[in-house]
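Okay, so here's just one chain, in structure tokens, the form predicted alone.
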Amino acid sequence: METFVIIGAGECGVRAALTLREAGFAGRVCLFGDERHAPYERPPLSKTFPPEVKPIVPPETLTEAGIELMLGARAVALDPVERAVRFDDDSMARYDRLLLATGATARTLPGFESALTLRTLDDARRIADAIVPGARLAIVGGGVLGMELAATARIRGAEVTVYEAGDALMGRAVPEPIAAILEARHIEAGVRIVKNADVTGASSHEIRTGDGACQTFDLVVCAVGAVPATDLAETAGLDIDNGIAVDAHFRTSARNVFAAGDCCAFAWRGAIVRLESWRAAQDQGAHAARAMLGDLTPYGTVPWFWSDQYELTLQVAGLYRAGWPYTRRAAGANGLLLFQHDEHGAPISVSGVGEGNSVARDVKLGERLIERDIRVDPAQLADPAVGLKTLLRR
């Protein structure tokens, strides 16, 4: 009987396992996760305290699908020649085809090793235990994760200080006008924001800066990004390029080995990209599963992510390019959309912010414009009287 092994029981790995069954694969599907928790969704970890434990699927769904789930199983070695994976308890799993869905880990910097990070359910629980009304929280990093945590902690009554090394919050993810709207909301809520911060080190209770000063807090969380979990692939000799290098079908440089989700880097419209988002993990897991079964349809899904901060929701579709010009468009009562275009006038990204889901429909329509590579007159795009659906039809 054919055996397909999946390393990583997160959003990507679970979706791949289920897609194999939905596509009619009748062999063994073995899903290994290094955590002891049943597969859970990560987005709620920074948005709710106490952290909401939201299963990716009910546990019985995997059982009923005949998927063998092994938890607390950390893969330590891969032999593509022998087609075998070894785990930290010296057990082995042999495969006919293998999917690496190992995800990413929190980035740590020299001098910051003892600061807390937020990546897993256990991380979230440790942080939540310390965030009580009046607690003093420092967050190193003003990216999307750091600002979500700041909002959640402030709502809970903590005193929050964010240290950002750059001159703008979320600078790699969203255009400055949208970042400014979110920053103003944080300041209104009482968050102290320090930009161009020269933080040289941190522990779980202390921040050190370049001028020699030291400040103490009840809790310090380092939120300076994530790095792809490529150790298993690297030691096996697979090609690495800011992630496990894969082709349009999520095949790695090793025969019968695939990779998808946060851990992989792939070509999208001429650029090598690596995505860290809930929906990308789902989409890529499903696509990789079909490729493992021989479907060689190229992957072309438009990237998309969202963030909830207070009553505001941020959504971005496509790949935002820092420094590129944009076209502004009002959305809803107080919402804002920003479109970026390529040299031919076709949108390459749309970023939106507004209360609740007020910009969701327009971002979705913008996503479809990107997907279909439709050239749009910027003047019409900027005019709210011209419906995006009308532009899509054209």
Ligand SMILES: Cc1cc2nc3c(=O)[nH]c(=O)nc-3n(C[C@H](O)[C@H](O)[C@H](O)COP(=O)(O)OP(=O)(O)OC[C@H]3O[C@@H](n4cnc5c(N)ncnc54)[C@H](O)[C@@H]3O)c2cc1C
Second form
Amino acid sequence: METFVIIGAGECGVRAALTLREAGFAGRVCLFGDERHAPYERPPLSKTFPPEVKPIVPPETLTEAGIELMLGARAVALDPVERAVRFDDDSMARYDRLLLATGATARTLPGFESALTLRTLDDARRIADAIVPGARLAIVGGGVLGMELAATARIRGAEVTVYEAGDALMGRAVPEPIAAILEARHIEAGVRIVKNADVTGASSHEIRTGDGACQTFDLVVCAVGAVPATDLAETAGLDIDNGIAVDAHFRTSARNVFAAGDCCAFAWRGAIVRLESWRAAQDQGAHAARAMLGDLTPYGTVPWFWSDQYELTLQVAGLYRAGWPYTRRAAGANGLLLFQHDEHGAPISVSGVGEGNSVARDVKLGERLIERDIRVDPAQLADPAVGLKTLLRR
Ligand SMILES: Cc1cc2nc3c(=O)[nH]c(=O)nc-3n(C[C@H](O)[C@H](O)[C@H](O)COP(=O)(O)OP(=O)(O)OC[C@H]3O[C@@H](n4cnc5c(N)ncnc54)[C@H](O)[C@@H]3O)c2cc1C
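For comparison with the form predicted alone, would you give the structure of this protein in the form predicted together with the named molecule?
What follows is the whole complex; the chain from before opens it.
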């Protein structure tokens, strides 16, 4: 009987395992994860305190599908020639095909090692325990995750200070006018934001700045990005390029080894990208599973992510290009949409912010414009009297 092994029981690994069954694979599906919790969703970890534990699927779903789930099992070595994976308890698993869905880990910086980070349920519980009304919380990093955490902690009554090294919040992911709307909302809520901050070191209770000052907090969380979990792939000699390098079918440089989700990097419309997004992890897991079964349809899904901060929801489809011009379009009562085009007029990104789901439909339509590469006159895009659906039909 054929055995397909998946390393990483997160969003991507679980979706891949289920897709193998949905596609009719009758061999063994073995899903290994190093965490001890049953597979859970990460997005609620920064949006709810205490963190909501939301299973990726009900536990019985995996059992009923005949998926062998092994928790607390860390893969430590991969031998692509022998087609074998070794685990931290020295046990071995042999595979016919292997999927690496090892995700990412929170980035740490030299001098910041003892500050807390937020990636896992255990991290979120540790942070949430300390965030009581009046607690003084410092967040190093004003990216999307840092600002979600700021909102959630502030709603819970903590005194929040965000230290951002750059001169804009969420600068890598979001156009400046949208970041400005979110920043204004944080300031209104009482979050203290320090931009161009020169934080030189931090522990779980202290922040040191370049001027030699040291500030004390009840908790310091470092939210300075994530790094792909590539150790296993690296030691096995697989190609790495800011993630495990894969082709349009999520095949790595080693035969019968695939990689997908936050840990992998691939070419998308001429750029090498690594996405850290919930929907991408699901899509890629499903796509990689079908590729493992021989379906070689190239992957071309438009990237998309969302973030919730207070009553505002941010959504970005496509690949936002920092510093690139955009076309504005009003959406709903107070919402804003920003579209970007490349030098040839091809749509490349749409970013939107508004209350609740108010921009979801327009971002979806923008995503379709990108998917179908429909070139639109910017003047028409900017005109709310011209429906996006009409533009899509052209
Ligand atoms: C706090 C938080 C909030 C988020 N909010 C949003 C959001 O609002 N919107 C959005 O679009 N995205 C969000 N994301 C991102 C999204 O959750 C991730 O992109 C997604 O979880 C990636 O799925 P994955 O399966 O690729 O990786 P992961 O979810 O990281 O899963 C990988 C799993 O593999 C395990 N593993 C790693 N190495 C090994 C090994 N050697 N052996 C065994 N197991 C191993 C890891 O421990 C982990 O359990 C958020 C992420 C975090 C952390």
